[in-house]
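Have a look below at one chain only, the form predicted on its own, in structure tokens format.
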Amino acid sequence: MTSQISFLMCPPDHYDVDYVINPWMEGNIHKSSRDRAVEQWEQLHHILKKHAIVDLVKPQKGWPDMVFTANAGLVLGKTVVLSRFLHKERQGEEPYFKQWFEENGYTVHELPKDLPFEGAGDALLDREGRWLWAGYGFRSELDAHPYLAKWLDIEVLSLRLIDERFYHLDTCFCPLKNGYLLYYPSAFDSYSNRLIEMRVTQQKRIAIAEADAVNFACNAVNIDHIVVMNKTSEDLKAHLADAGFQVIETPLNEFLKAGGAAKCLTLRVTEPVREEVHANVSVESRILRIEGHLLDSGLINRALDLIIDNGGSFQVLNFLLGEQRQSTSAAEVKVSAPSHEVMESIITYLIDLGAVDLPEDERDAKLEAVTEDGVAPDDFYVTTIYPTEVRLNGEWVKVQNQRMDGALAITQTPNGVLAQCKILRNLEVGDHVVVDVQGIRTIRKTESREQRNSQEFSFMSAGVSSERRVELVVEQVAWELRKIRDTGGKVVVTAGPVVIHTGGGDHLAQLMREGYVQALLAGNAIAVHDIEQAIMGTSLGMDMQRGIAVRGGHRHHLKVINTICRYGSIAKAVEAGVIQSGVMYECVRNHIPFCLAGSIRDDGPLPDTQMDLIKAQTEYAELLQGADMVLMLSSMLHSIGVGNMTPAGVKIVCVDINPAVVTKLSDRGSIESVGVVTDVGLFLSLLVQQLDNLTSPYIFKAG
């Protein structure tokens, strides 16, 4: 019995692979057999005519892909949204399809010419008519989806495609009768997969393997309980049979060479309208402004890549290019996202680049009250290392105590409004916390090309340096240290026990003695092994002069802890003459404040070690205030902790033999950070040598 369902097809009179606009066409230029293609098309045509009505549109010479009528447009009832092809190779098809629709009584809607949308190839109706699945990422733009919702009066669910082999939604996604769905999950990003799982129950989701996906099993035509496709595995056929579907296979490998199969070769033109279903779309758009040296710094590329990589779409509305070398540029970018959740994520990243949500004069920050100590409202804004301002009552207010992974707390004080970064445990009832991402901006320092290149020993841009660049990095760090010391700045050192084990303790002590270090952040272990070396000549039981284990040396660190406990503190042991050298000795003698943060593995510990983690974090943060540089020396735990507390603008040098540690610290995003993969003892030795070679003091030049 023939169904009243109708399809539009186009005979393959002019079909060939004439160009490459998708991965399937690669290597197949003019390698498709016209005779086999005609034979396969006619077989599909014959099968469909047995079960449905098939109308034909006349093929046109010069437009070989017209055979793929799924891309003609999207039909619902007697309304059609005409396709806007991305590639010029297909744009000439549009007037011929428009003519067919108008001649057959359809109301035709046309999208703006610069807004790609490729019809039912990227928009598939739920077979129960409840909503429209719409794809984007390769051929269709997200900004087309609100038009679809408006013109077709239907809810639109946006799905992002991430595998270029599956460049159209219908290549990896096929809604079936009774609410079933045949799809290839790996073709979609995580948000889209979550959306699919929310709308289609597990019992009705038929996820296919890659082997079936590359045979275009999802590029199928569903007519009631019949599914027509190119090829399928026995497992998938059995799965579909269990769901009540009969599979009809018909070879279409000649069309696979152009990236299409059964569904691509057909357009369903009888799609019933459900009267109770109405327009709804979750696509959200914002206009952002970003300023700076957008081109030569790569900032605009980073911004646009972030939008795409995080599931959004963009349109550059205005781009004002700086006319002089020192001039900055400005861009206004329309950002679209499939949901508010995704939009928040994208804007959070863009704020870190200095983007401002427009119109800024109408968008104060959103605040919610803290109702329980130590607990932020849902959807609170998470702070970053960059200097931040928050817009309150029409004024931009600078955020105090800048650090990453905190909340923006707003409190009323006798001196006015105070905005500050607070870690969650410090939030108090009465605070108001910024939620969402509007009314927030970060301040990124803008320098001209001349400023960036003027200093011979300007600090390295972010990155991880290998062994072959150690001497260059050391030279630059030495110049920075000399500059900071001679201008009354502050250097904070974070160090692990490896500094002592590798023979770097003496070099670090020398840096302290000569005024290059103003604070030490460490753990119990470095202090224990430093004092062990000073008192007993060993570090973790190893003779530091001969490099061999000492009999009974494994007990030395415990004897040291016991000795310091007898005196009550490291300072008292120094005063008593028990400790006469080393890192901790120099801290005491040169009045360099230190904090030793304890951990569960600590022996003893030393009486100076702060075993209350929260108090230790607070002391770390206090000692970091006003720092110009942080030297992180082979301590993954403490370095990462310090990195989270350190705002942008503070130069960071992370030295570790483990590349994973320096990479993690460099990835924090600050351009003032550099990671050095090398032995920390070697690094400190070279650093001291380089400082000794700098015979003339750094001369600070104002202006």
The other form holds:
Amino acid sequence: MTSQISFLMCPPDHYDVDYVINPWMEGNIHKSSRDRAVEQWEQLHHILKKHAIVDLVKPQKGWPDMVFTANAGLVLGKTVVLSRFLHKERQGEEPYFKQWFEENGYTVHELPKDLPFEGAGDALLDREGRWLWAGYGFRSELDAHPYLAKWLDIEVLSLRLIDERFYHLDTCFCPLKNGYLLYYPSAFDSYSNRLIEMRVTQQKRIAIAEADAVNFACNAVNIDHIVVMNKTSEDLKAHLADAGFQVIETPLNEFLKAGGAAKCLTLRVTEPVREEVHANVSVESRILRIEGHLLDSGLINRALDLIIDNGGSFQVLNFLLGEQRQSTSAAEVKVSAPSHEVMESIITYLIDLGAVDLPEDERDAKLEAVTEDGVAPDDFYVTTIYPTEVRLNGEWVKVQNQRMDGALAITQTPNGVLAQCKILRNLEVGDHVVVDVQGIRTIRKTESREQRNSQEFSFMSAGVSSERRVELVVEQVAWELRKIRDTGGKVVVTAGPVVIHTGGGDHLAQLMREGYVQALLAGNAIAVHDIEQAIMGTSLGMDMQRGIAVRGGHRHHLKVINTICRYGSIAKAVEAGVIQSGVMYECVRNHIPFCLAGSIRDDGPLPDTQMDLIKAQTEYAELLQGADMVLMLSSMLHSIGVGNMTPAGVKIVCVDINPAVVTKLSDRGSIESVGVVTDVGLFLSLLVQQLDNLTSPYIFKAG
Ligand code: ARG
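Since we've got the form predicted on its own here, give me the form predicted in complex with arginine too.
Full complex below, order starting with the chain above.
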């Protein structure tokens, strides 16, 4: 014994693996040897006694895990926060530990019921006493952290554990003397890793490999320059030696079977208080209200998963169950996050799901002025495809021009406030932009059981569709197209050159002729191929009738570009009778507006192609206004571009032979999108056939 450091240990008289509450215990029930465990424990006890005082708490029959005194509570000075075990298998230890602390002159704090916290297993003081690292994710609740800060008057840094093998912070994290830190980074989420890196400089961080981590190398007891642990690699030993630490290995494999090692078997009960440090906690909580077919549509599960997956924690305060099948439910959920930053990202996701703040807590959105044209304030709210409302002067104002990836700009007009989505480059000094995530809500369609089950429409995204399924989608799309046409709606088509190569050009032209298409958004290439086919019967030099390459055919398409340039535009070439069929011909003849957006690889370009991409984006957005359906035909570039500008509620049908493109579009998560993985030529021919078979209640007059 060389210092005044004291540890609390509990002899392993009743130690065994009796149940499974962590992955290490699995398959180890009654597999540990009591004799060997006693021997290993004695050995550890012996080592520690050479360097510190060791106190003992009396073991209790029926509480086999009581040997792990790290979980008794968390001590700082003469104050202790008693553990509240998550599992009932260990809850019976609490009164014995409490008694020990009281008998030894500690002030004992107890957390509210149902707020689990497992003591020094999940809370580790910086060895210099500057702050407390606190873990959550498995055994301890994030909401316990503010209590630790309050009772111990210390700054608490919350770390989220994500690997269930490392279910307690002390299994993967060990602050050492002189500001060093021994830890296993993969056990933490990325936010926590960043926090660690911000507090501990690179030279002081000793990151260990998995092989050492699973030997519980982080579950070490540090007394000055000595580090006692179960087992370590030569590498790590050398690394620790460089940092001035001497490793003492002592086998503890009998305890590993229960998921613990050196550190777990001890509790440091002398932790000096540093007078200059004070409470500080960055954990934030907010109460949200979420409404809809919470159970039926799985909305509540999605919301709660999302909170956890993004590093937060929750408590369901109220759940008002809608009793009838048609009635919606409402829940009040308290969301906690380790920092404002994490809270913001969680809330952003929840807003997308349609969650809103509690009415009593309703606050106006926070606005910040734009100080430079084209630049938003740092913390600006990024818009989504969902219909959004923003709270201004106590009232919810509907956002105009809904699109994703914009900012919410608020302007005063003579007719009142205008809230609209603006892409960043269109922001102007004088605009005010919504920052943070308060006072924003999205209006999501309540998706009922019936709707969900009738969603034959969105099943395709999952993978390559079978032929029958393609037929089913075609039937639905045909029906929708007919309905939209006959009710004066708007269908916008985006199309890539593949449409022409796969022989879909005629079918698309037919759709246009018959009034099914109200705008075309495409690039230079499809127009050139289409016109080449109209004028020369080839597409990129391929004879489309016979499917073979024509000699010297590759020159065709430059000649076509040249011809159109001579006439000045596609429309003029049509008027002159140079182009007599095809997609572009039908556009001109039927007054279907089109925009051809240029790109770096364009030949020519055609005089009609808009090479100013900013203008092209604007024209696309204009043509998309009021669309009921967007038919995306084999063009990743144009389809994704269009997807970004299109609000939820517009039906999107994406057809591509490449599942990745289809998945990307369907990931929008709006129930109206459907992806079809198939050859676009085939799709169009089936579609035209299907439309021919449909009888319409209206008589259509060709334009
Ligand atoms: N079987 C015990 C449990 O799962 C092991 C506790 C280990 N203690 C620790 N501080 N990591 O609770």
